[in-house]
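Only one chain comes next, encoded as structure tokens, the form predicted alone.
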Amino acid sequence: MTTDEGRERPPSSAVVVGAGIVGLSCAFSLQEHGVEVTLVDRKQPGAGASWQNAGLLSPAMTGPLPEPAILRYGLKAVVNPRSPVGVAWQADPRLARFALSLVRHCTTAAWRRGMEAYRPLNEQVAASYEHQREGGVTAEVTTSDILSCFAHPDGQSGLLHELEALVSSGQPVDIELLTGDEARRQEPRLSGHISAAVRIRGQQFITPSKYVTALAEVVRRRGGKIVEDTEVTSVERRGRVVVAKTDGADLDADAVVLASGAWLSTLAAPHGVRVPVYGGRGYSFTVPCDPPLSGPAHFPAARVAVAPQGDRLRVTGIMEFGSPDAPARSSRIPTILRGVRPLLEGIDWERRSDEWMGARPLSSDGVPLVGATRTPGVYVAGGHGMWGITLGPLTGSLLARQIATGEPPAELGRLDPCR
């Protein structure tokens, strides 16, 4: 929209399409620039991804996913049927050009322009959900280190490496190395098997489920609207508006973002964004753990994380490539307390509830997709991966100051969604 001078007007309106962490975000951000709001999602706020995963707020650990080492342990793991990577096999065109398109960026070179994204973004990772707590966001944030725990002291060497990529990369990292016996001085329910860690240190925690239903309160608070169990069908430009089409009315507005996670790219192709997202669905479960853990720890050769929620303890893992639409499969969670069972003690496996599995969006090229999309109105704000909870209330921010003002922040510029 313009105004009368021939300057863009700020928009009035907008939609989002999709109310998960980052959804949920970007209304948050937008109401503080004085915009209406109206999101919609195909189940309820927080239902997809964002639900009853570890919740961990790690930038220490975030970066792209592909990498060269994702070739060479994953073109192994995909073929075993207990490994915790996979693929859910299936006849889908989407998953040939996403997995094409992610094994083109497993390099080297690739993995650092990444990091150049990351990094501005990491180092504000903290800053932007004490921004949201005094708005009134009421749900805890645990400043908590992370224990990340080996059976061999020679796997540390992977993690390190990791670790050392981000310190050359410019992000400064807090760490200490630990043998077994130390690890377990600070959490006592590591069993023998663990022989060394990591301590990461000044890293934070949330229970996902309750800090997306608070977060969600906050914006129906301010006069935000909410559509559950209704699914948005595509979105284009009609005049001065932009329509979102649902299966029942239409919603129109002076923006729609798009900002539905693993089915993004079914209606931001026809925007211009080419970069493909796909599901890594992951899964997880909870179990008594009274007294609780003394904070999240991670099991790299498992891949397995594990948190404390109250007097439950969250146990998440799997990355299992397959469409968010197909059903969890049963011998997933068996794959998690397999690897994780003989690495904790004092815990009742078998009382275990609470099942779940969400598909994360990954993008191909392990970088989100924040920004405006070559249709005027229509934004995107996904790919986020496994940091969808870390970076979403920081994304949803700095895209809504974009819609709002019409220029896009630095450290948008290189996560274009159109790139």
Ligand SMILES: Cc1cc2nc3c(=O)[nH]c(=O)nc-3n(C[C@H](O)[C@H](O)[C@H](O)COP(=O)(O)OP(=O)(O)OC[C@H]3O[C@@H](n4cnc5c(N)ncnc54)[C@H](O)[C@@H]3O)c2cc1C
The other form holds:
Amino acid sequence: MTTDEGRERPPSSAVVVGAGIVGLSCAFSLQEHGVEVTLVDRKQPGAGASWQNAGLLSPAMTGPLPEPAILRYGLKAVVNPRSPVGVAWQADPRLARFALSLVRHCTTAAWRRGMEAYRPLNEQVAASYEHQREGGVTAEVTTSDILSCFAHPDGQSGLLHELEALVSSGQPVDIELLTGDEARRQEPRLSGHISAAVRIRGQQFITPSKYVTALAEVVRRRGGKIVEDTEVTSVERRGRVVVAKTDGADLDADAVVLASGAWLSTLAAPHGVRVPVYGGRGYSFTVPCDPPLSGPAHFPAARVAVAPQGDRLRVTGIMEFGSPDAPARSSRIPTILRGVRPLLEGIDWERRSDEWMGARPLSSDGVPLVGATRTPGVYVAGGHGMWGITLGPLTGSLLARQIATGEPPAELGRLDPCR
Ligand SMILES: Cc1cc2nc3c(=O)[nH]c(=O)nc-3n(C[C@H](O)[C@H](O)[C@H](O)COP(=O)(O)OP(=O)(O)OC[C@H]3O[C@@H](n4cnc5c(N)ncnc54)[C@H](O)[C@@H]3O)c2cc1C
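In place of the form predicted alone, output the structure of the form predicted together with the ligand.
Now the complete complex, all chains and molecules, led by this one.
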């Protein structure tokens, strides 16, 4: 926005498309800059991936998805219907385009470049959640170690290699190697199959559905409007305002933020965003677990993460490349169960409930897309893949600063959505 004298004028109104953790955090932070915000969601807050994921805020594990091991593991896995990695096969040209681009980025050099983008973000995760707490978001954020558990001691090598790479990229990580017995002393529900573990110290976790609900409440309390059950079909600039066209009325504002998760590419591509974003569908359920686990645990071989949720355990897993709108596959929850059942004891798996599927918004180069597009006044916040809960609040605060001041913060340099 420019004034009549040609100076940059901060926007006074914004429409945010998508009320997941990222869109809500953008709204929260824009409000701090005095911007009047309208959020629009095709369903309701948290209707996408932000509802019942694992809820880990784990900077020590946060990095790009594409790396050479994904190719070796992934190609074998996608053709095995019982594998925790798969494809929701359907005629979808977006899948082929995404897959080709992802494969191109499965190199060590691309992973290192991606990690350079994550490092300055990862160090601010705890502070970004603390900032939202100070702003009235009172949902619990629990500090905890995360146990990464392995049936075979050799299994640790992949994780240790990744953690070493993180440390060499300049990110401090505090870990301890445990035997199976040491891990069971901390977490007695771990079964005798676990023979080794890595304790990753000083991470955090939330119950995502409660957190998103609390964040939406604060956005509303501060005067933000949340328009539910309304799909934005396109966004265009008309003169001095940006218009988000919905199925019903148009909404205009000084700025529009596209934060529509795994659906991002449809709205963002016309504004110069070429990196495709596609769904990495994951599944979860909860099951009674009393006494609860002392903290989250991660079983990389089974691709399962679990986290305490009151007197229940939230169990999450599966990476299924597919359209976020395709129906959930009934075979996926049994795949998670087959993986986790032998690893945890004393849980009645038949009493599970809350079965859920959500699509991680995966960018094909593994780096989030946050910043201005080619269209003045149109911004993007998305593509956080496996780590949108960890990075949502920080994304909101960095992008809101860019929108309000016209100056992109240094941390967003590598996240340019038009790269
Ligand atoms: C099983 C699983 C486990 C996970 N575990 C973790 C974890 O432990 N830690 C972590 O950091 N991350 C985790 N993630 C990833 C995390 O959930 C996502 O990265 C994050 O929720 C993405 O947030 P978002 O706001 O970008 O997208 P979403 O939450 O998907 O929100 C997008 C919103 O946009 C709306 N929308 C879409 N199109 C339109 C439109 N045209 N008009 C209006 N509204 C629209 C949708 O309805 C939706 O509400 C996990 C994901 C899964 C599936």
